[in-house]
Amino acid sequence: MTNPMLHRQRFGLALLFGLAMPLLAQASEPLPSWNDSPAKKHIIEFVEAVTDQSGKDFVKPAERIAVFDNDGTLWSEQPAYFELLFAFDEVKRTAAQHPEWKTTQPFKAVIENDHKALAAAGMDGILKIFAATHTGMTTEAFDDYAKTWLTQARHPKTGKPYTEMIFQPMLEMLDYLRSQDFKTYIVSGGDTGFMRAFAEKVYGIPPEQVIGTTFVTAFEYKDGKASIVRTAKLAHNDDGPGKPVSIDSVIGRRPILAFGNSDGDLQMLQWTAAGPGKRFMGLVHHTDAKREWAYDRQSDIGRLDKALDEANSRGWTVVDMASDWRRIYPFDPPVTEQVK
């Protein structure tokens, strides 16, 4: 004779199991904010190939090096590079300590929000602003200034903290790679100290795995206190060909995966591609004017021209933001249909 109570228990367990299965499958699926597009397929196929111990493409964990640009690849870079906006705000914050700035360009232009005069100052003007706001202080002081700004400042379009203007699909990729014993690095044109102020908390990338543009530093021992002082002399520009140089110098291993979004990342991708064995080279293509911005070949910020041509000719993975990503930012609701 069948026990009715036992039957109900079995039915209840079966029902719960059936309801839980889709949730469990979704939780275990890598890259849930990516649409089932070729880009997602290429990433997963690459990772599975290099982590399969029985396969011909297996790569030992110690050699699973993945490098990522930051601006435009891990977080947004419009309407201007976020670090540049930090520098402008620092000029305004410290202007009272520099009365000469009221009549001296490019500082006068920053204080008065004179975009035309600022544009006329060009790259030389930008370098002066960076020297004034990034150097002449200890590394601890600069870290404090950067963290304070990141806590208080808000993006002009979304009103969100800049550390929330990060790409959810790329966060998932970083997590996915690390779950497969990859070591993830930032290799970006931004100042190393500025990126270290948030990279571990936001991306899970520790300070020693953040590589960027650096100023010459000097050890100082004063009044019984030891410190490292940032000087105004540029030590290394971590952009373009500077990226593979710093990778070779700091990491000492050629990456097997590299991700960027602009021509400034081209040499890093070329350096990665030139190694033996299976390689992955990827570009984030900003095609989504509705949820983010759409720009590439003619943009003054994050220009993607030569790198896009090379990616297309060499079969690298180009991520179309509008069609490949279900959501852009962590605060966005996911979409089930392509934006295009």
The other form holds:
2 protein chains.
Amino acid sequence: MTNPMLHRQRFGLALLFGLAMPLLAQASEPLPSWNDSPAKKHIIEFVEAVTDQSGKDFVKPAERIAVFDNDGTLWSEQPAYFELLFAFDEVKRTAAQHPEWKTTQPFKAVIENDHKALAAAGMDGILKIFAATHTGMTTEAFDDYAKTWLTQARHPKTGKPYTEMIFQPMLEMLDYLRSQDFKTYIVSGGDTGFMRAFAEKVYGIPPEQVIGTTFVTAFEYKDGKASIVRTAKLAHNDDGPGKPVSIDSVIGRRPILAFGNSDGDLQMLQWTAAGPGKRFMGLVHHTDAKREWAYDRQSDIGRLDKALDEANSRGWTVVDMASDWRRIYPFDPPVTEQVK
Amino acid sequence: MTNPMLHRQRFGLALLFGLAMPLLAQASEPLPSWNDSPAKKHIIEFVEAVTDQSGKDFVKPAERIAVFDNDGTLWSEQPAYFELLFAFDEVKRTAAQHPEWKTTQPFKAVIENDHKALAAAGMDGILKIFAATHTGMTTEAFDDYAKTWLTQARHPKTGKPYTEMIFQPMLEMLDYLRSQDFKTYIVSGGDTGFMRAFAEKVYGIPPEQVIGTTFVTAFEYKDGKASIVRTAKLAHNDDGPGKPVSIDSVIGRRPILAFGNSDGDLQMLQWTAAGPGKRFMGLVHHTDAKREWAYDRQSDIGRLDKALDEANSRGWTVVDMASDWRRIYPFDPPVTEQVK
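Please show me the structure of the same protein in the form predicted in complex with another copy of the chain, now that we have looked at it in the form predicted alone.
All chains and molecules follow, beginning with the one already shown.
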């Protein structure tokens, strides 16, 4: 009575139900690097609510705009913003073409690793360094410099390329949102061109969804050759109130989800929160001195003070890196129990 | 021997092949409002070349960026830019709140329909009218004003809403490109907010793909209420060299297709043409005084002079509205033979 065809069919069903189903289940289980704590629950509840076509909180796909700060939210920002470290390295790389830098601040300080003189040069000094390393070249040349540095440079603490010091739980969140027809944007203080040099490869965020600080550029055309040249004049400072301004200017829709990690993100969160319907506002709180860094209210970089108070008082989601994330970087081993 | 089931099946097949197939064929025949002239052939050849995965000109979907001017390219622009007519109407609508306008130029000229005084006020006058009608309000309020006007206002010549004076052949081109995974953008001299008020509904182009002239905006936050306020300071003039600049700033990729109709589009076309690989540069030439308007080298509005010379010398596609388009507006009846 044995029918080999029937067996084959049964085996086929076994394959379908016994093997394929767990794979599907795995694929539909979002945020595996997040512990099962309230932060993860808030994210999933929000996404399920706005994507449920029969629910009162449904948002149509075209309006599912999610904005993320970059420094400290999608990747680390210690011991200094990575883009500043790029700028310092660029000063050193091009120093031979600028013999005057040997005796001119703030360049002398950078070349000599003189932290005290650099601190004394202050924000004016930083702006001079940015002008010297980020402008006076075509946008294509700048993209090349940024890409070369991102490939070659290593972080002083981890020894890893900067593009590996990205947060695995946030990568999973970006993927999860996109799988639910969200459009994910970066809205960050970094130079737009610098972030575009890696955002597509590293985060899956295409250049047209990267919004940042910009310099005035000029179109140049000569003998059929066209270029866009970066000038030293600041066009837009994408920090604080500059964030909702650039969101409105570039996207033209109010986000329904915003994620940041510092007071520079407060206005973007307020702008998102002030819209109608269900909204998600999140903050990454750097609480993990062992696996990453721990800092907030007194920090020079990524100060989280007013935004933390507002998040706490308004019930926004504050992610505690130490207890909410099983893994920080993609190169970290996953931790199964909660880290204290 | 008659089997009714068989008949039913045959009828089913006839339905499938006899009725469904022509529908499919129709759906796959792009650009029905274009005559079978070289312009149509150039567009289709270009699209087929860059979407042919096995061909040397293949461009991956993410890089299929197409940019279109709006005034004179996607909709008409005579007897004046429609947005200027909006501004004039807004001056009249709000005149009661500004009694001083009765005696102040250029507002007096607008209220009294005094074309001579308006012409005498020149570009300075126009800027004052734009400041009074486009700024000093939230972006949401401006969007409301624009939408109300677009619904109520009628064109002086056709009596139609301005949003119906769009070019049917260009709508078909936008649809055709999107069906081939192009991302279609507006890059135009109009105010970004004004164009966003209708672009999604009328052209299927979402707000984040509308790039135009912008005013500096400011974030305001009070008692949990957030708004973006338009100030009278010009941020970006999206005309001429401003077009490649905004394309680079907002999109961050070089388009592979650009379409314009005037000298204000020349730099956008040059920027597009100067990239590597296969490219498409197109100009709408307004040659149809009967169905639309005829103007080019001497026109105050939409002057097409240098760009026409460059298009002719470099073999760009120049669309002759009179002979290349079977239909101008969606409300026009299609013309089967070529119009002379």
